[in-house]
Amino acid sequence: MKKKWSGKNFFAKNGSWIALLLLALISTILNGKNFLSVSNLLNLVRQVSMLGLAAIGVNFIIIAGCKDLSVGGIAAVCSMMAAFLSPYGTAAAVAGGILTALLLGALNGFLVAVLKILPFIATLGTMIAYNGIALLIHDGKSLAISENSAGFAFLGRGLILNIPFPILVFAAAAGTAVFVAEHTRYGRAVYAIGGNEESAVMMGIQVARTKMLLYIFSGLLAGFGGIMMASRLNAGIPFTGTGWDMYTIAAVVMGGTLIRGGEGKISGAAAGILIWGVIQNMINMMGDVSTYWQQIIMGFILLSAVIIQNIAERRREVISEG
Amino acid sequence: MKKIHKAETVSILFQKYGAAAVFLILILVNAVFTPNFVNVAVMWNIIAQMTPIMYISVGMTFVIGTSGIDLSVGSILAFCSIILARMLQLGYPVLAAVAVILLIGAVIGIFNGFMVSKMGIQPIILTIVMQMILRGFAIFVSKGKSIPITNSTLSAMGLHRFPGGVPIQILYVAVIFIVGSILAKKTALGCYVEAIGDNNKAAFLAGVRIVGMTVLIYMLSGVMSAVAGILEAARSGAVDPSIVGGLYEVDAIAAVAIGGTSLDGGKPNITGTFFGVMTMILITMTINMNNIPYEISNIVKAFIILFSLYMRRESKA
């Protein structure tokens, strides 16, 4: 039976997209054509697409009631690995980076799913470790991409039909993720685990395997983000992904996913990451704003987004109970 | 019928005395492998260095006990210590400056507690945001430059050594250990924290004033971070707002977790946290004495933390 359409419910469920539209509207009013041009919008999305990739993985993990703070570390190691292997050709650089990502993700999964260490602490530990590894690869210095892998530049700077390659990757990953979350058994298992792990076990869901896969996916996405970053900057940089641990959580929460798990939409994370992009774009257009002011403004906008989302959330609870 | 494996009894032992056990293991390992490990001077230095973490960890223990988390502690420390440095630079007396930043720490903590308990915002997301904002404000205060500490009274508070090279910080450690233990064990606060952490709704129905208690606990964490800011400024010759207190939340959370306070909330274990911080100190010492380069040191640190958590993880039935 289809529920009756209700304006309140619609607002509460799509709060993040509405917030995104509002922000875009404000930016259009403030900046006019500077904001609403194809080149600016593409630029805006491209800038957040690497972070967005990582956020998709983190969103899944949070829906399952876990955390992944190590995504920034994984991005850093993969960016360095790709640069380190670039003398052996593009294929080696990309494959090496992806393999590293899978491995680091699997280590997270092993700690959480097999050793059953609390996800927050486990990935806090691996975050420290991965950042250390990234520094170790080239003594804490950045490492230029070798000329031997000419094709590598395409990952971060290539265009297909005038659309930057990172955006296409981000869109494809988001689309696949939405499909997996909403239309597959695996997706439902993730929601079930986040909702109530004990009942999920009783229902016969293989919790450990599901979590293991989640962390491997998350590692892969974050790692590929790091690889694209290396391509974009033409160098592996050990500080790639600094702050991604927190930014991804912020984007996911802005997208309407509950941090305690069991509820949330993958499309919400996409909205969250785009909100992030619009805010950053607006700050850039303000001209000469020092970084600390950027940080403060960003923080306050985030804070108000979380508060608004929270109020909407409560209304939804009232509506669904009433 | 279930056989009790040897490994299980070991893990039960670790659950109870985990932090102390890890601490002992580290001492043993070091005694065997580290050349002239018992270098007292180095030990005193590291204890002096880690005292701010001790204060932050005590506040964090209570917050984590309520099943919350406070990721803003490092930034509160930075904001408070830069204001302290700025006020001293402008010629205010030490006492006034200290009073002001304790107040600032309390106000930030109250704000955090209010947002968490009254507005129902997830502690992790709120304190991430506060971390960003406060770090931004800290850098704003001095326009990104570091401010030297020239006040002799304050420096004496951080650099004084008792005979034998014993740093004054040993007093501060004793004070916070005693105060923290009393708060956790001898006052109702410890019980309330546990009640809120175990079951928020049940605690509410049992008449615990959840909002008031939560605000109080986050305020405690804020004040502890402010005190840590004073200690940090007193020990160092200058305060750099973009560096000071960075990643302290990680050390504090690790210390609390190693110490046996459950991250899902529950009884605040101050003794455990004390050993947790001591373990972190030992880890740092191990790394320093073995000349392990900085890049590897973090990896080693991470794996010791993970190992100790694995050893004392709660066995699920």
Contents of the next structure:
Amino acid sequence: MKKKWSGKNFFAKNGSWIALLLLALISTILNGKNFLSVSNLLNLVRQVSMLGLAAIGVNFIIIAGCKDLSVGGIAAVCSMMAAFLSPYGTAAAVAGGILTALLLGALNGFLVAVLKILPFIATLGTMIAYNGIALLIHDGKSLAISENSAGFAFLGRGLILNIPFPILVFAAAAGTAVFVAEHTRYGRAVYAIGGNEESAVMMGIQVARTKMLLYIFSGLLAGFGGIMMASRLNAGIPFTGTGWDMYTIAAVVMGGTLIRGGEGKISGAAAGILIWGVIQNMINMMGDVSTYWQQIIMGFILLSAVIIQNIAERRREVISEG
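Return one more block: the form predicted on its own, after the form predicted together with the partner chain shown previously.
FYI, this one's just the chain on its own, none of its partners or other molecules.
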């Protein structure tokens, strides 16, 4: 029997994408065909693709009922580490950055999954420490990529079939994450933990192992985002990930993931990141509008998303009690 189409359900499940389309329509009206040009759209997505990688990992973690405030710090450390190792060649720079990301993510996982420290406190501490490490690597200064790593530039500025490489990486990561979340046992375990951790334990789910892998995965994505940012800017910058902790959470919540965990879609985080990109692009194209409006607009959109979630949750509670 086919389910009856419901407008409310459709908007609830696809609200972030509808909001993205409305913002795109507004930008088109304000900026004309310039917004819809291929070059502008590719540039828009490329600008947010590094942050988008981190948001994918954070989305998984929030679905599991946890938090990760350290993604910006991990991106900064990996950016600096790649630049520090660049004199030894592209392979050393990339491998060193990725290994660093895995180790920092694993440390987060150990604190949360093994020592059972509250995720907010654990990752707040590591965020501060990681930012300090990024500053320590080159005494708080930027570090240029060595000429010995000529191929390193491709990661942030290269093209494949005229599509920027960072966009392809972001799309591949998002597609893989959607498949894992919706079609694997591990994905179902993540949702179960976020819904009710005690019930997940009774179901035989290895909660500690699942959480550990989540933080390693999040660290890897944030770290590679930092590496691509270093490639794009041709330098490791210790402030690379500034604001990523809040921006990723904002994108995830705007994408429809409940902040308490247990419910959300990986594709929603992609929509949330693109909303951020469209607002940024819209303000830049208008020229005479202060960029400070970007944060104000994003703040109001985030608050609206949280309010809508709270209203929906209360309605569910009323229905279940009735």
